[in-house]
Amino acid sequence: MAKTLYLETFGCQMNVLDSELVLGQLRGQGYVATDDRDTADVVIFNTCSVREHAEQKVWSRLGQLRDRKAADPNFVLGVIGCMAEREGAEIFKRNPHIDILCGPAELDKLPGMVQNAVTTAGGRNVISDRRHVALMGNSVRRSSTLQVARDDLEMLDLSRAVSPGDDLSQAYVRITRGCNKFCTYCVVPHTRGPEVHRPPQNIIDEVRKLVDAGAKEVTLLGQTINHYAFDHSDGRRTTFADLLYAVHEATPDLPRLRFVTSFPRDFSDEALDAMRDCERICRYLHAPAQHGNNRLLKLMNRGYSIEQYREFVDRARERMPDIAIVSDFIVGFPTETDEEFEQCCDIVRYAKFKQSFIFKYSPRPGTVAIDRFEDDIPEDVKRARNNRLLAVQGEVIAENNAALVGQTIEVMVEGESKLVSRRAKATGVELGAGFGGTARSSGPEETVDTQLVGRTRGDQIVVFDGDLSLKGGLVNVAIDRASQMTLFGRRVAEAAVV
C-alpha cells in the first residue's frame, strides 16, 4: 500500500512552490498526499522565519505531535525551509522527534532524506540514529560556487511534475534563489543564501510546460527578482527587462504574467517598459517600501530614500496610469517616533498602494538589528500604529475601488465565494457540492448561478454571479459597486477595458 503524505506551508509564495516542487518528487516515489495529518505516514513541515508568529505556529505543530511519535515509531516527521536552517540542530533539542532537517537550499536532498527515514524508522532504538540533516550551514553554500545549469537544485525546479488533477491555473515559476540585501530585521540571505539566477531557456521552458498542462496565470518568483541578471558563456547578458520580453513573447497562449517580489531602488525603466509594452504581463508590482522615513529606512540598511521611492512610483505611473502597487511596512521599528510613523501614512496615500502588507516589529534571532538595536518600542504603542496604518490603507483602498465602478475589468475565476449568492437562497435551493452551480431541490433538476470569486490584473478581488464551470477561466465583469476590501459586478460580453 503506498505511503501518506502530510505537507503544510507557511510563508511567503516561495516556499509554496518550494512544496510543489517537493511534493511532486516524492509522488514520483509513490507516495500520496493526504489532508489527514493525524493518519499520514509521513509529515513535514515547510516553515518561514521572517515572522515570529509563523515559527510560533510550528513550534506548536511539532509538540502536538510528540505523543503520536512516541506510540508510533514508524511515523515520520520532517521540518524543511528557512526554520529549518535558522533554528539547525536547536530544533532537535526541543524537539527529539523529529527525522529530518532540510533548508531550502537542500531541497533536492530531501526525497533520499524521506526514503532513508521511512526505511530506517522503528528499526533503532536511538532516535539520533536515524535523523537526517541537510542545511547550508553544514555544507559548501553551492547557490553561490556552482552554475546553476549544473546543480541539482535547478534540476529540481526543471523536473517538477504535474499531476492528472493538479489545478494549474495559477502557477509559480522561480527565476532568482537567495538575496544579497541583508537588511537588517531579515532572515532570508541567511536561510536561503546569495542571490544565484537561473538560464533564462530553462525558465522559459518551464512557464511552457506549465501553459501547455493548462496554466492561465504565472507568476515569476524572487526575493529581489529585477536584479535577475544571468551571464552567458559568449559575454551576453539576459537582463530582468530581456526576460520578461522573452518569456512573453515565447507563451502567446499564456493570458496573464506576473512577477514577484521587486526591490524598489534598482527597478530599471527597461523593465518598466516591458510591463507596459508586453500586454499579457499584469500592471501589478509589488514593491516593499518598508518605511516612510529616511532614518528609518537607514537603519533598515535598504539602501534608498523615500524620495527616490517616490520617484520609483512616478516612473510607474508616468508609464502605466491604472498600474497597482503593493508595499510592505514595519511599524514600531526600535527608535521609531510618532512623527517618523507618520510619514508611513504619508506614502501610503501618496503612492496610493492597492494594499500593504503591515508588520509590527519582532526581533529575528541571527539578524543585525536584533544584535545592534534594542527593542524598545512598546507593544501597545506597536498595535496602535500598525492599527492606524490599516485604517489609512483601508481608506486608500476603498478610493481606488470606487474609481474602478463603471468599468469593465477581465477577471480570473478563482472559484465560489464564501458568500451563497442571493439568488440561491432566495429560492432555498441547496447548491449541490462541487457541481457548478447546479442545484438539486425536491422537485426536478434546478440550474442557478453561485456567487464567485476572482482577480483582475492588478489583484483586486471581485464578487459576481455565474457558474463553477468559469473556475480558471477569464471573463469580463462590469464593476457595479465596491466596499473597501472587494469589487462586485456581473459578468458581460463586452470586451474589457481594464
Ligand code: 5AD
Given for the second form:
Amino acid sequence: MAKTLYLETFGCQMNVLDSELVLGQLRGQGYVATDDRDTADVVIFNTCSVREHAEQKVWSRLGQLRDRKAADPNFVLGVIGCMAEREGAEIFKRNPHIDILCGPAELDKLPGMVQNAVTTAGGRNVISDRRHVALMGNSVRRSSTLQVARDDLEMLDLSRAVSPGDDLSQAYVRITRGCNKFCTYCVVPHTRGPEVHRPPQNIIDEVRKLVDAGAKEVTLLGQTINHYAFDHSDGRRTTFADLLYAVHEATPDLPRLRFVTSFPRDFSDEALDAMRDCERICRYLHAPAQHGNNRLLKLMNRGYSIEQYREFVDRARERMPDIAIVSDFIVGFPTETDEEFEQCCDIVRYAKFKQSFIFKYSPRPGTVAIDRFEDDIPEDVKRARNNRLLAVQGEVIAENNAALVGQTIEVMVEGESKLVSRRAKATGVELGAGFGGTARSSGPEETVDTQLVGRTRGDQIVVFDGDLSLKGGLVNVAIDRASQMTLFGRRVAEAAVV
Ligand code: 5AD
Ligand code: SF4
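I would like to compare: after the form predicted on its own, may I see the structure of the form predicted together with the named molecule?
Okay, now the whole complex, with that chain kicking things off.
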C-alpha cells in the first residue's frame, strides 16, 4: 500500500513553494498526501523562525507527536525549513523522536533522507543513533561554496512536476533565494543563506510550463526580489527590469504576473517603468517600510531613510497613480519612543498603503538585535502600538476603498464567495449590513451560489453576482460600495479603468 505523507507549512510564500516542490518530489517516490496527521506514515513540518510565536506552534506540534513515536517507532517525523537550520542538531536533544532535520538549502536531498529514515526508523531512540539524519549548511556556504548552493537550488526548482488537477490558481516561481541585507532583527539571512539568483531562462521556462498547465496568475518570489541581477558567463547582465520584460513577453497568455517581496531602496526607475509598461504585470508592490523613524530604521539596519522611502513611493505613484503599495512594520523595537512610533502612522498615511502587516518585535537568537539591544518595550505597549497602527491603516483602507466606489475595475474571478455564502448559511440574515453597505436579506434556504469573489490587480477582494463558469477569467466590475475588507459591485461591459 502507498505510504502517506502529512506536510504542514508555516510562514511565508517561500515556504509554501518549498512545500509544493517537496511534495512533488515525494509523490514521485510513491507517497500520497493526507490531511490526517494521526495516521500518516511520514509527518513533516516546514517551519518558520521569523518570530518566536511561529516556532512555538511547531514545538507544540512536536510535543503532541512524542507519544505517537513511542507507540509506533516506524512512523517518521521530519522538521524542515528555517527552524531546522536555526536549531541544528540541538533539536534532537529536546526532541529525540525527530528523525529528519533539513535546512531550506538542502531540500533537494529530502527524498533520500526520507527513504533513509523509513528504512532505519524503529532504531534506538538516542541522540547518537544513526537513524537521525540532519542536513544544514547555509552558514558554511555563505563564504565558500556558493556555486554548490546555486546548483542545489536549481535542482529543487527544476524538479517541479505539474500534474493535471494541481491547483494552479496561485502559482509561485522563485527567482532569488536567501538575503544579504542583514536587518538586525531578522533570522532570514542566517537560515536561508546568501542571496542566490536563478538563471533567467530557467525562470522563463518554469513560468511557461505553469501557464501551459493552466496557471492564470504567477507570483515571482524572492526575499528582496528587486535586487535580482544575473551575470551571464559572457559578461551580459539580466537586471530585474530585463527579467520582468522577458517573462511578460514570453507569456502573452498569462493574465496576471506579480512579484514579492521588494526592498524599497533597490527599486530602479527601469523596474518601475517595466511595471508601468507591461499591462499584465499587477500594479501591486509589497515593499516593507518596517518603520517611519530614521533612528529606528538605522537601528534596524534597513539602509534607507524615511525620506528615501517617501521618494520611492513618489516615483512609483508618478508612473502608476493606481498602484497598491503594501508594507510590513515592526512595532516595539528596542528603545522606540511614543513619538518615534507615531512616525509609523505618518508614513502609512503618506504612502496610502493598501495594507500593512504589523508585527510586535520578537527577539530572535542569532540576530544582531538580540545581542545588542535589550527587549525593553513592555508587551502591553507593543500591543497598544500594534492596535493604534492597525487603526490608522484601517482609516487609510476606508479612504482608499471609498475612492474606488464608482470606478470600473478588472477582476480575476476566483470562484464562489465563501465569505458570503458561509455567512448566509450560518445566519440566514442580512448579508449587506455587516459589510458596510446596503442590506440584502437571505433566508436559510436561499442559495447564494451566484455570489462570486475575485481580486483586482491591486489585490483587492471584490464580490459580485455572476455565473461560476466565469471562474479563472477576467471580468470588469463596477464598484458600488466598499467595506474595509471587500469591494462590492456588478459586472459591466465597459472597459476597466483600474
Ligand atoms: N520580530 C518581529 N517581526 C519580524 N519580522 C522579521 N523579523 C521579525 C522579528 N524579529 C517581520 C518583518 C518582515 C516580516 C516577514 O516579518 O516585518 O518584513
Ligand atoms: Fe529579513 Fe531584512 Fe532580508 Fe527582509 S531584507 S529577509 S527583513 S534581513
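Residue numbers count along the first chain shown, from 1. Here, rigid core means the biggest group of C-alpha atoms that superpose within 1.5 Å across both forms. Everything numeric in this text was worked out from a predicted model, so none of it was measured.
Once both forms are overlaid on the rigid core, the distance between the two CA positions of Val475 between the two forms is 2 angstroms or more.
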